[in-house]
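Given next, in structure tokens, is a single chain: the form predicted alone.
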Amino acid sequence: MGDIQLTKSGPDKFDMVEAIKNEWIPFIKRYEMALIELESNFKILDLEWNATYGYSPIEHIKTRLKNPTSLIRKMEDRNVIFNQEEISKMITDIAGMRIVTGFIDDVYMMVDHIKQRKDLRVVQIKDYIENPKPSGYRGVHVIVESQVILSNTVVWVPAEIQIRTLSMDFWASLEHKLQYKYKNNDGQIPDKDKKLLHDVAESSFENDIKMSKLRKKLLASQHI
């Protein structure tokens, strides 16, 4: 199947939808592959902290492979065509980790972890929690490449893993079930509401800190 503009609606996305489905299973299954192998190889580093350290910054771990509607809409948010290539370069989200710390100080650690592996080639780092989104939204993300090793040789494919603390992740659950249940209802939420959201984004994040503070004030007095 060649270039394809998208539209917004007719025969068109539906065929797509299906050549995503079967056409190009083995496009797809490489993003599988390279979540198999993220989560795999940051479960094992989770177990090896563990054993080593006593203590993990992993709280745990999360996978999701965006799934072809998905991808579509991207695809005509974005204006990309209908193309293998133009796809892998422009949308790096099909495969994404989440990975949820305690702490603060733990999502940096991970990102520094993440920057040293051999096996990823970091993209690029948007740090959501020194410039959080307009809803309150905090949160880093890593765009990398991700190393999968085949039979007969090795690719590198797009990935995006992002990392926030336990706080972070149940106000962007809660907020996301919201956003989901106002496009379904074909409206917006009230700016009154959004305000309030992002108030308890804010506050969130405020007993992050304190949370962060309590943490070095009692390694300290441990002499750790």
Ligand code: 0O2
Second form
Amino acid sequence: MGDIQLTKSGPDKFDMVEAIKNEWIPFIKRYEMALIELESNFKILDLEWNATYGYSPIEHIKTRLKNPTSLIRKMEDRNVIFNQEEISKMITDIAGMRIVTGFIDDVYMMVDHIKQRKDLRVVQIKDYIENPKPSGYRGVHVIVESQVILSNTVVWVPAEIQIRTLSMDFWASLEHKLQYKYKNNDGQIPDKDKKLLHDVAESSFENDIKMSKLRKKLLASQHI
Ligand code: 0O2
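Since the structure above is the form predicted alone, I would like to see how the form predicted together with this ligand looks, so please show that one next.
Below is the whole assembly, all chains and molecules, this chain first.
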């Protein structure tokens, strides 16, 4: 299948989903390999930090491969043509890993760790804690290229690492579920409910701040 411009509906879309599922297996597999590598590397870190310091910033890790329908939707939104090279340049979250931490400081500690890893190249950092999305969403997204060692070559595969606290994750996970339910009903969440969701995001963040302050206070008192 060559480079084709996407149409909003019709058989093209179906053909593209089928092509991704069948002809594009080697292309998609690279992203799956990157996710295996990433998940395993960060689980090793979690073990190491717990064993060495009795503390790890990582609460849990989740990975997901973008499904063909969601990939095509993003291509449409961004006017990306149906071409593997274009897609790998323009859509950086086909492979996605989420690291959930306890405290806000832990998020930035993970970012610093990612920056100095030899098997990751940082492409972009989006700080939605400093600059939350209008919905209230918070987290830091690090767009990377992740090294994957194959039998005869080494490849660098784009991936998005989302890092957020338990509190940010609580909000984002439930908000995502509510948005999804509404999409099923072919509707938009009413403004007053969006405002409520935004308020919940803000109060979740206030709890993050309170817990961070408490941690700092308790750590400081230990050193006196
Ligand atoms: P899924 O199912 O999580 O993969 P841009 O804003 O255009 O610069 P882009 O590509 O939209 O960048 O990506 P961005 O902002 O780095 O991250 C988008 C992802 O962040 C989403 O992925 C969500 O995972 C998360 N996200 C962003 N905003 C919200 C929000 O308001 N609510 C929730 N629950 N999650 C959010 P996908 O692809 O939408 O979905």
